[in-house]
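As a starting point, one isolated chain is supplied in structure tokens, in the form predicted alone.
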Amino acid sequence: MKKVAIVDYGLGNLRSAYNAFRCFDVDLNVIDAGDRLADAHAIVVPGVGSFDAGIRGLRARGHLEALQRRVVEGGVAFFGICLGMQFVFESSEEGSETGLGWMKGRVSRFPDGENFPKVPHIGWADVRVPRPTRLFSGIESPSDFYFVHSYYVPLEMDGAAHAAGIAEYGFEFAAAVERDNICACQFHPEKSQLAGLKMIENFLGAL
């Protein structure tokens, strides 16, 4: 049976991400030490919360270099939701953190004013598949996910490049990125009912 870890640092939305992973038949169990990922098969990272209060809580329980050891260097598959979505990037207008950078690219806040919708985007918003990706094998394009974010990753750069969905929140951006064995999504497929179950099982079934 496969090995998922979903990673814990302090501040992840844990419980409904733990309970949406677990419909499937893996080994599943929450690791709040970067030394217990060592043999896993699949890394989740959820999150909530700040980058760099985030980044942070990856550092101090030895999560930064074991993800990288294991994700980048030994090619485990690896999938981030929301905040963890961010932390792929190099940076974010947050704070002053630096992130995982194994994409390029700096997140952005969504702008303030009268002339843009209200900040933070919450609730349900068309995802649009841009190109063939195991993420959204299977599932219609567009189609509703759940988004709970001030922050967003620009089509720029890398966060073109990788796009795997394109939402739309007064300008399109990436809603989700997949290259390799790296997939994050800025939605909560945890929370995105038949959609996101059926995107959880997809990345699953690559392992």
Contents of the next structure:
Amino acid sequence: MKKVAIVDYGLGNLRSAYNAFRCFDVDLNVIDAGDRLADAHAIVVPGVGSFDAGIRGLRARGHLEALQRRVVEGGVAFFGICLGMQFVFESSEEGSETGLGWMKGRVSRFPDGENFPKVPHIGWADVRVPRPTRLFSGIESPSDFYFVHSYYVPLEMDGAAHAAGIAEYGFEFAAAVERDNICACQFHPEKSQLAGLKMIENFLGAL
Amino acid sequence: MRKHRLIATLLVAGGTVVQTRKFKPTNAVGNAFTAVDFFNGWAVDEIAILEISRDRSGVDRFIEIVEELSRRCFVPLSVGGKIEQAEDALRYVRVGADKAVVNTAASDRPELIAEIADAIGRQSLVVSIDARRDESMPSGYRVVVDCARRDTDRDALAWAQEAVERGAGELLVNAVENDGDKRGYDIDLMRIVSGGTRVPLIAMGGVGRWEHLVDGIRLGGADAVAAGNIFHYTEHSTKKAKEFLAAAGLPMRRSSFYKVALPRRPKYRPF
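Starting from the form predicted alone, produce the coordinates for the form predicted together with the partner chain.
In what comes next, the whole complex appears, and the chain from above leads the way.
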């Protein structure tokens, strides 16, 4: 049975992601120390929280190094969810820490103001699928997914080059990205009912 | 395009789902697990479960119920009732709640809102406001607490604005007189609050026909519409409600069907 690691970095609610992944036939483990990621076939980084606190939490538990080693050098399948997607990029307007930097670009904040929709963006939104990817295999375009966020990956640099899903909130942004073994989405597949479970099945099915 | 949400509300007292009228429990309608399974399968966009017993004796059991429910709930789950400090909200989140709903304790001690927002993030904090029409208040509505058993000195709109200022991510607004009354939402109240705040407003209380859901959005300015009682008695109720809203021209989530094998999905464990 494939070993799937859910990365615990000390913040956010892992429970929802855990509940969804545990419905599938995998050996699922919550891992709170980077050295225990060594034998995982897939690594999931979920989470709601702030960018800097998240990166610091990853570093403090030895996950940052382990992720570079396992995902970049080892080619292990990676799935970032919400904040976990933002970590994949170089930096965020939310803080001063450096991201994993696997994709080029900077995470931005939705603008506040009368001419823009309310922030945070909470709720279901259409995600359109610009190209065939593993994540969206068999999922129609557009499909609804559940979002909770104030920061987003702009459709610039790798956010555009590797966009696997595109959503709109005042303007279009990257709702999901995929490149080789690295996939990530801004929305919550674990809370997006059948479309989300289908996406998790797609990810696990490719292991 | 903003999509509106349809939220199914479960009120739990002493471990059972109950219906209420003007905030007083009337009858038990059954088991929370079967209810959530139905809603989950029937296109509902979100589920809210609130513990409304008079005392705290049922809290531990309620937490067990939430924990079990969250294992099989693949839409956002909001949990409220008996939150008196930030730790209570965190406890719900730890057992699988996506959002915490706070009402009376926030009105009694408003600092609590910021404390909870710091602990779980403001996007996960719903402040629930119950109001009663009262012409002596500036907005025409007075805030009541403790399941409408106690009046406060707060004006409904002023309190909504203060709650947002202090860290509420969403507002859940219910009118006492309309609760369980099947006459529809209190549209004036919804319009006053939605017009004066900039966070998502969830309208609740009084849905007796699907048209009331449309009115809550179109006339009341609500972002999301919640109902409880009505869903318990209609087969495929949430699906029908969604179809009604979509047919009225409102942008709603499409509930596409995908065949997904879930070999280890937890089995229903009766309490």
